[in-house]
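For reference, the chain that follows is the form predicted alone, supplied as structure tokens.
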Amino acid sequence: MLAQVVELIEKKDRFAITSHVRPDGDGLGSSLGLLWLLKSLNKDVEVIMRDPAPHSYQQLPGAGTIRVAPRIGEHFDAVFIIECSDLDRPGLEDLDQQFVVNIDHHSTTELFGSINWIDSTAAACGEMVYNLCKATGVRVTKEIAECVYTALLTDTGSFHYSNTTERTFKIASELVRTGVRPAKTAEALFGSYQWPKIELLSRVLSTAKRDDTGHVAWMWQTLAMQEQTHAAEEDADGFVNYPLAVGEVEATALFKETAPGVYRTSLRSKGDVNVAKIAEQFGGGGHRNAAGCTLKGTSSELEQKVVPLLQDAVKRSNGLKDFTEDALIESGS
């Protein structure tokens, strides 16, 4: 499908892109770094978002040229929809009229597009970005390398994730051959909180429970949390992974209350805990150790339905891990 997306590059002049609403590093690192690649081909090329750039991507070249708006409002010869699990997911109202181009590296992902390029094997969209680049012969500028790096460090968890391969560090390098400076980047990221995150966070976490074996961790946040902190929507990012910090926890989910009884539900794991296949039986998906969701009903009702998939899927993967030693004994390993 590369080959496909490379064509029509080459044949055609007017592009837009967009990616999911509440924009994260991968969706707006991808999506800029092809701004700046087809702006390289001389292409006629626009960002259309739903949201804005929340503050910690604000810094990414090309962000302050992002339209934000509720529909793509005109034809394109192609809109490329990045990091989208259906057609719905940008927020965008007339993307049916529009060619669309399917890009994600989720194997979880609808065939929405008519033209559908999945690379569940790259850590990012931002690494299919980078793919394209050298298909398409464009040199990596160091505004295409920055935004590409950020798609990779945020949806790799800073290189924590199952996802990170030897072909994520070799792009990596190369990125910062070409300009990037990891620690700035990573300020930026990571180092310019502002306050009301902090009181959000410490609202979070007093929520925290874990289940008796102490594997399973969830918390919750409320539209309560968000008023009285004046905490901006992006600024429970990243709260999901704070139980994953604890040994023995191998699975974690928060409740992010986005309307009265719905609540958008993250899900993290560690090692061999699949929680994409508990995302998926509610209409969510992901990768197999950070997925999502979106649930309605009381925070008992939720907890009783979540809870008990997420210690299965630990003992699932336990019972993998004890029949891959007693393999190994029988094996004389």
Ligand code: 5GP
Contents of the next structure:
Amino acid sequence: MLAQVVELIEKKDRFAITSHVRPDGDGLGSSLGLLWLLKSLNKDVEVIMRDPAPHSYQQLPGAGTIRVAPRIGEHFDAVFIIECSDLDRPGLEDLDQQFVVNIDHHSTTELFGSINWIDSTAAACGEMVYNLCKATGVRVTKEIAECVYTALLTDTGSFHYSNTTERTFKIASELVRTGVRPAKTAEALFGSYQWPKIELLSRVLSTAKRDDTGHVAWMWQTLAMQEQTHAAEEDADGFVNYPLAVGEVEATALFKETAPGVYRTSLRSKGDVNVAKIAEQFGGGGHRNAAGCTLKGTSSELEQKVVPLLQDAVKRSNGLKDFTEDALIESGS
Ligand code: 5GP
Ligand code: MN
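Could you drop in the structure for the form predicted together with ligand 5GP? We only have the form predicted alone so far.
Now the complete complex, all chains and molecules, led by this one.
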């Protein structure tokens, strides 16, 4: 819990910070936010990640100092692991030899740390880093503000998702007052891609299919598409959301081939449709409306496996809606 984290920071001096493989805006923003927080307290601290920061996050303060490595490689007083469902998710080999602090806003995380600070009310781990500033008395500097703002912006889908609350805007307001420029940050994150992304997008969108109900849609990205367009793996970020722009589409999948017959599968949904449960069945995880897992097989096998599960998830949420309406009728409201 938070009090244990504060006590640890007060007592110890040498820290490392990491997040999950293929780090995203919250993984990077909160790791670097925590880096600047600990630096403010004159701690010896380093961010170590298995994978480098994608191009659009290179502008984050401190991104250039991240050590990209397959292992921690030395002893630290504690290693902060941010936004990871289990000890394997950072993709670093030697974490079992460290004093680990697990920081996450997913309630489904395993309690793998010596200290576990889990806050499922936080919109992003970045919000938890902000709370840690308040708890340690560290002033929110411009560096911290930019990192936390990026975490909030990306994990709330630019303030679109249901984790966006009054609190999110309150924190964002303070961050802007500290010097964050929303338009500049948004442009760096969402308006600085290279042309191959468009070439890749056009190929991926051309595979879009939907089921008979129109509520479930899915798309493919093959290795061949990536080769033809010279796109980077991260260029596919965000593609899975496109079909959700259609009113009746409630759940989508993007099957992205990362090795022959191996597909990183991204799942997205609207409202009560729970795709995290589907990802968990296949060893992945995530949130109700955004989750992922890795699947192996042919494209028709994966379609037969995943599409019916998405259809079930949609049906179940419609059942929930019916139930609520019935309950309202019964209670006479
Ligand atoms: P994406 O589709 O963008 O790769 O992932 C969406 C969300 O699902 C992530 O923010 C993360 O919470 C979760 N997620 C994706 N892949 C995995 C996975 O392999 N394991 C777990 N535990 N969570 C995942
Ligand atoms: Mn997050």
